[in-house]
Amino acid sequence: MDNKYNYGTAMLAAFEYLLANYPEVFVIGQGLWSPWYVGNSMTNLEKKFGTARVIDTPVSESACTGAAVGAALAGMKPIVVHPRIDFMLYAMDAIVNQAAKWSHMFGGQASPAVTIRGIINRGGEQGAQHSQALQAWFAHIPGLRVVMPATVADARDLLISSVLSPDPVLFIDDRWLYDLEDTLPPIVEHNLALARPQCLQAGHDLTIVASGYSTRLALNAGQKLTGQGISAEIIDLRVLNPFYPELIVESVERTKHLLVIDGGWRTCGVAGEVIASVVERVSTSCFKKPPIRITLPDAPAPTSKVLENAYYPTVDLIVNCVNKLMH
């Protein structure tokens, strides 16, 4: 029987999923016995599997990123979890230079089947420190898989499938995602390696292409399209790296049109990249106009709510750009 989850929840269906029946799956990081850090996506899991496996350690992103890499290269299958990416730059060189390219530098021999979780959590005039979605920096590097769900199910399924992969993982979960709610069947695994973009509303006279909370503002601007008689097909990444264009391209050649929102910077992010991809693909004649793109501007966040207001893209400026682009 099908089961009510909201985003955070099903994280949580995963997080238990994995435990009970991985006994190499533990979990590391700041912060994971509190709410405050990580919301409804693990509570109680310290209690229900014990703390050797639910280790909340001190502030210490390097180290515990460090000591789950050399625990995945032991046959472990940790996840860390860091609950502000920002700070997860501090363990840079553990993700980049060691989890990314173990397997390419011995030949597959070795792969640190690592999943670290990193949490976008902006708003609120939180300032430029503690707002960034970086999933454009951990896209551009070959040996690392970059997950960025945008659904309930994924939140769920998609955590599972990256932490029994045999790569390491990097996993972008949205705050502003948190109360998404939906009904799940019961789980299923998935191999990640054949995760694709996934089209979530079918549409006929223009192509939009989002990830993550994106893919939300996506939806609802679909919503208000649609009553204005525009009929938009929206494609869900879920992927970012490796990035498999086919189902973008597909689409675009039919509608003609395509838009890609973006919660990242402007300048070299996804948006780009995607645009870049389609128009490798498709012939010249193929656009009736030039692709746009939503995305943030080229600033740090502000520590202004009215400043974020318009920092940030809306369910209007994605149906003015629609009309725009029709029009």
Second form
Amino acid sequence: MDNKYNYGTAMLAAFEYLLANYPEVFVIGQGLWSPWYVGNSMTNLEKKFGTARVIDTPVSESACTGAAVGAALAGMKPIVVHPRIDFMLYAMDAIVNQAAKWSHMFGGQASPAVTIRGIINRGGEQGAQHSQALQAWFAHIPGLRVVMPATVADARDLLISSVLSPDPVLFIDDRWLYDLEDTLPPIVEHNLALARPQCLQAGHDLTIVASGYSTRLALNAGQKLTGQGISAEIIDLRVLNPFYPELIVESVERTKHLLVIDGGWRTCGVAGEVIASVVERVSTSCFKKPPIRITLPDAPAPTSKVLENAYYPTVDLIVNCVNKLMH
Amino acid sequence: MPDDFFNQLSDPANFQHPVNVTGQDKNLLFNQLESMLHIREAESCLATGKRDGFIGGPVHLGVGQEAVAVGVAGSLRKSDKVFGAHRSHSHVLAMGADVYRLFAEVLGKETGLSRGMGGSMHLWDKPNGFYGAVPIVSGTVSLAVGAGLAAKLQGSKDIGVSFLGDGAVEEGVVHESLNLARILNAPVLFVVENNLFASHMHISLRQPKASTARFAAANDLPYEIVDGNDAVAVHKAAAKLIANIREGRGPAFIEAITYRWYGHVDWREDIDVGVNRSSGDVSAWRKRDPIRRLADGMIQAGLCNDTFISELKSRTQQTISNAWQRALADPYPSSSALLTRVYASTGENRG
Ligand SMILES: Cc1ncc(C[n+]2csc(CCOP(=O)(O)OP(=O)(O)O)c2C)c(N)n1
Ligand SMILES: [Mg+2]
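Shown: the form predicted alone; wanted: the form predicted together with the partner chain:
First the chain shown before, then all remaining chains and molecules of the complex.
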């Protein structure tokens, strides 16, 4: 067995594992019978497991998501796939009012164990309605676990944990990560409720926190910073809700500097939440400099290439911000 | 009976004959021919521009479907409010948009229809009655109802128009919109371009019945099922329904059966064309070419000849090529545009 994967084929391996081992797992969403929609992350699943369990659908995000929630209540473990988070907005009621609420609202008796896979797929001059990274919206919703894998291992293992979780989970993967490569050990099932932020690079000068594609940017910036003699500790959030800040707090208490990167907007975003959670837990004298966040500017995604280049955070931007923070 | 007609229309072996132009206004026919050729050449230019790497973003081409936009636009005014979707070059051009500004938009230039902020999938041309096309499927259908409602509240005889696809009717909001428009008696025309596909999926894999006009019937809207590759047939249906809408008789619905010659997105025919779509199907549908059919109909009726058609074609190509060259030379938006256009009122931003 080849144990080399990229982020996309790691998810494919998770789908194959789940469909092979759990008869109650099925997958529903747009583009599942097309090689063009979801990169290399679901190739030929319908041929291996049949079109009854790998279902391509009409253009009906709302009904498909609601149907998955209902199937979950009735004992299945459905995975709904939205090739872009933007399209998933038609399904907000099923996700926010229904899936996220049913456990609490019915005294802990209902278990809508649905996994909603929302893909971030931006760039390429696609513009405002094909580019959004809305993790902050969903992380705001109690009852909905929000997962953002940044590594090849997490792309596979967190997908499996998400589907096996008795709770509704929004699993957000990012097309800008699909070429990331790694060698993975055999699959071991993990309990999603125990997943915590993870330190991907130890360091002592500053703490950089990120998730999803932003973590990749952070790691690349970390390499450049090492070359400049700056030692960054890089922490990947992995699960945005519920959010456990302990590891970050402990790190910042050592490094006294905090930079948070998020691929969403600034106002009411994930980066602000991370900073607030740290600030309220450390002593007032902890920080040597005020924390910094790097996000998208508060504007919809443009199309024109020149504007796209100015819109998305880059490794160089991060390195510059760190230099400002440290000097 | 409507189902029988639909079934005949969805088989490309039928309806390849020249368009019957008897009794039609001569100017209208020449306008239709010119407009369809203009759209065809514009989109062919975009296909080449995409292939050659000039265009960054996705381009959804409607080549083969020109008669729908042109047939409907013939009965519209600049004060009407027309809405489209991801495949709307034909709609905006049929309403009279400057093709140079369409090209500039697709290229992301400041001089474009949306000032370079939207690209091919986000088009705006208010002076010509085009109130917006966006790529969220069925995202503008309810907006068209609202624009019609506004016209009614304002006491004008203008109407809202919603161009949507056969895939779009699978979204719940379309059904809410049909019901709402009917119960409010909003002046709005729904035009479903049924090209039998939503990206890779043939309609038989998505809907139990292929004719979307059943949803008009369910919501008590008058409707017409038409040959979407016959500009005259589309025109007749639209003219009748639009006249009624303007008279305050409420919303109406057209289902135009047609076919796109390219794949779902960009310039290739052999990519994203879909489960169930063979190259044989595509070449069969090419024989139902709306432009060739209208030209043949006009030639048979003695209105023009082959030389006229080929001269018209080369004139159109020249216009298109000039517009493309001009758009290529235009500037991109300045980077301040990223933040100054977020709020219409003030241009304010907080970075
Ligand atoms: C809400 C939403 N869901 C899915 C998509 C992806 N998508 C873009 S075009 C399209 C097919 C639409 O088919 P149809 O309405 O028939 O229009 P056509 O492409 O045939 O012109 C789909 C599914 C989208 N853009 N928006
Ligand atoms: Mg279609």
